[in-house]
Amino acid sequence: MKVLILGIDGYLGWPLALRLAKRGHEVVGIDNLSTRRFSEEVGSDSAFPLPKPEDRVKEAKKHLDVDITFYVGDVTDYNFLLDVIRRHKPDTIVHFAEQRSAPYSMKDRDHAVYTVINNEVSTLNLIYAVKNVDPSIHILKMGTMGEYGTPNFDIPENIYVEAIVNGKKDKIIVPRKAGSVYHWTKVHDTDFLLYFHELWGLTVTDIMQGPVYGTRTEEIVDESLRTRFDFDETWGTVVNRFCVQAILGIPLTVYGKGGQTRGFISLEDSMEALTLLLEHPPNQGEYRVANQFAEIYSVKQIAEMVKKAGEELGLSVEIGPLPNPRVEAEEHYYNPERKVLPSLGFYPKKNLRDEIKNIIKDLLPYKERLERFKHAILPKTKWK
């Protein structure tokens, strides 16, 4: 299978083209490599420091035996996109490259309005590119159970649902209600998306995934090919950010009450389910939904697992509720459905409460790195 990254240089881009091209698949990659431009925008960094593109791709190569091929351009540039996978003619192109902070989209108006162009555009442009160098291709998109925000019904892992409106029974669209700018234009790629398949007959895995945490895949065997991981208040999930709160000694920030609740998987596990929704594709011309998590919990429940954990490896762990600077429900129902992995073959092999002593271990060799920017740990962006 040959496969396009768009987003190669993230989180989860790097470490799923190490995957991928271990398993013997040809990997090609694009990215504007804007996450570490932003990062530093807000006086932050990854804790684990990151290579050149070109030099990532050369310990790949070293310790892993694999070629990867790593395009540093913008999506946004249709003509850019257009002739990439005109060259390479991918069979499945996996779309990561999106803006992809909350807290970073409602910094203010210029932020809202970068995060919408950037999303969207690229969005369309991967929409407009596939359906003209070849309809058949497999658009994979990373979306986020955020979409749904936190809805009192179960969550379906369906596009559509049956509903009935003023006494009339009709399909529509899963209702969401997002919590962020950022949040919002993930809505509007499904609904791209999903316009643009059933106009063109698309072929979609519009997966929906929870939080992700860790530092660790089998392939990360050496330094060198560690993925980025951000931990401050604009980039770091929760996990990874109580983590080195832990570290650094500073109270867990629990926002409001901690009863924000979602589902949530290992960095491991996330490798897993791509890698099988990549190579079990949709029927042609289906549009797929793919709720992809493993666990579920509270932020509360987060923050005390990272205590007993730090305190098991001899670090002083307090946790230290503050003021919620979102507008969210802080106590709610969750429940979404999960059956399409399952049906893969997809079992986690991670559990949240052995990997945060894996990610502290990891961590705490760049404690001096993370102290340099332990100012841009608490929160600062508020949603009011």
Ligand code: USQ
Second form
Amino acid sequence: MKVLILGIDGYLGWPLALRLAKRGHEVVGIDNLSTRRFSEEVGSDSAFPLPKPEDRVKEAKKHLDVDITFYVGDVTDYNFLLDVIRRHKPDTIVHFAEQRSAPYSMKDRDHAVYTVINNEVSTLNLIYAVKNVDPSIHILKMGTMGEYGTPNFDIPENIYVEAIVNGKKDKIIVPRKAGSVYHWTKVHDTDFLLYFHELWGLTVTDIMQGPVYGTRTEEIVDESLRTRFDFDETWGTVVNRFCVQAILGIPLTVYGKGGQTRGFISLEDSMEALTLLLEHPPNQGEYRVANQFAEIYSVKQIAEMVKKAGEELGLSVEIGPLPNPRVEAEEHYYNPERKVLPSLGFYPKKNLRDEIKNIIKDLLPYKERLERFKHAILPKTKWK
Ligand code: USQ
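Now the other one: the form predicted together with the named molecule, given that the block above is the form predicted alone.
Everything in the complex follows now, all chains and molecules, and the chain you saw is the first one.
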């Protein structure tokens, strides 16, 4: 299979490139390196120093004997995207090339507008490029469980659901209620993808993924192959942040009551799930939704697990609840359906409890580097 990964330099993009290349697929990627710049903008950096794109490709060749083509460029530049697709004729295009931070999108008007323009234009460019070059290309799009918010119903794994509105039954799109400008852009992506799928018969997998955690995948066999790892208030996600806080002796920043519940997945299992979805595409012209997570936990439960794991590794860890800088339900029902991935043979190989220890162990050698960016950890971005 030939796969084009939009966003190849990111937390998920790079390990997916390694995984697919190692499995014998031809891998081409595009990235505008924006997360590197944006993490600098908030006074932070990846916990693991990142090689330049050309060095990443060389290290992949050296350690895994794979050839990856990496273009530095912007997917919001339509002609550039079109050129790459025409040149490489991929069977599948993976779309990760979006601004993926909720806090970044909530900083102010400029950051909200940037997020909307980047995310919507990249998705529309992809849709039009696929239609113009080859409408049979499978689009695998990274969405988010956060499109739905935290409704009081079991989140289905379909695009449509039957509903009775004012006494009359109809098929409606599963209701969505996002909790940040970033999350709303993912809702709009789904709306566009569905609309153009129905108009032009595009083949789409829309993945609804929960927060990802972890440092390891099977292909990361050398420090030079590591994927970026963020832990600051803007780019870090909760599990990864708590592990760094445990190392630096910062009380774990549980926002509000800590009953916020999400479906988590390890980096390794995310790679496994993505590979299954890529290697088992939907039928031509089908729109497939996949809820991608492995275990459901509340933020409070995660903090307790990180505290326990940290203490077992000799760290002294406190939990320090903070007023919630976000506006979100802090106690709620959460029960998303998950059938598509298990039907393809997916079962999670990792669990949060064990992976927390691995994350801490992998980060401990970088403690001095983490100290340098300590000031970027406590939350400053407020939703209100
Ligand atoms: N949280 C804390 N303390 C922290 C950081 C986060 O209590 O120090 C809480 C948040 O308030 C939230 C939950 O943990 O309730 C998850 O926050 P997060 O920062 O780990 O994740 P989120 O902002 O939701 O976004 C991340 C990724 C995003 C992806 C999403 C999946 O950045 O790209 O779409 O996870 S989901 O959460 O299912 O929407």
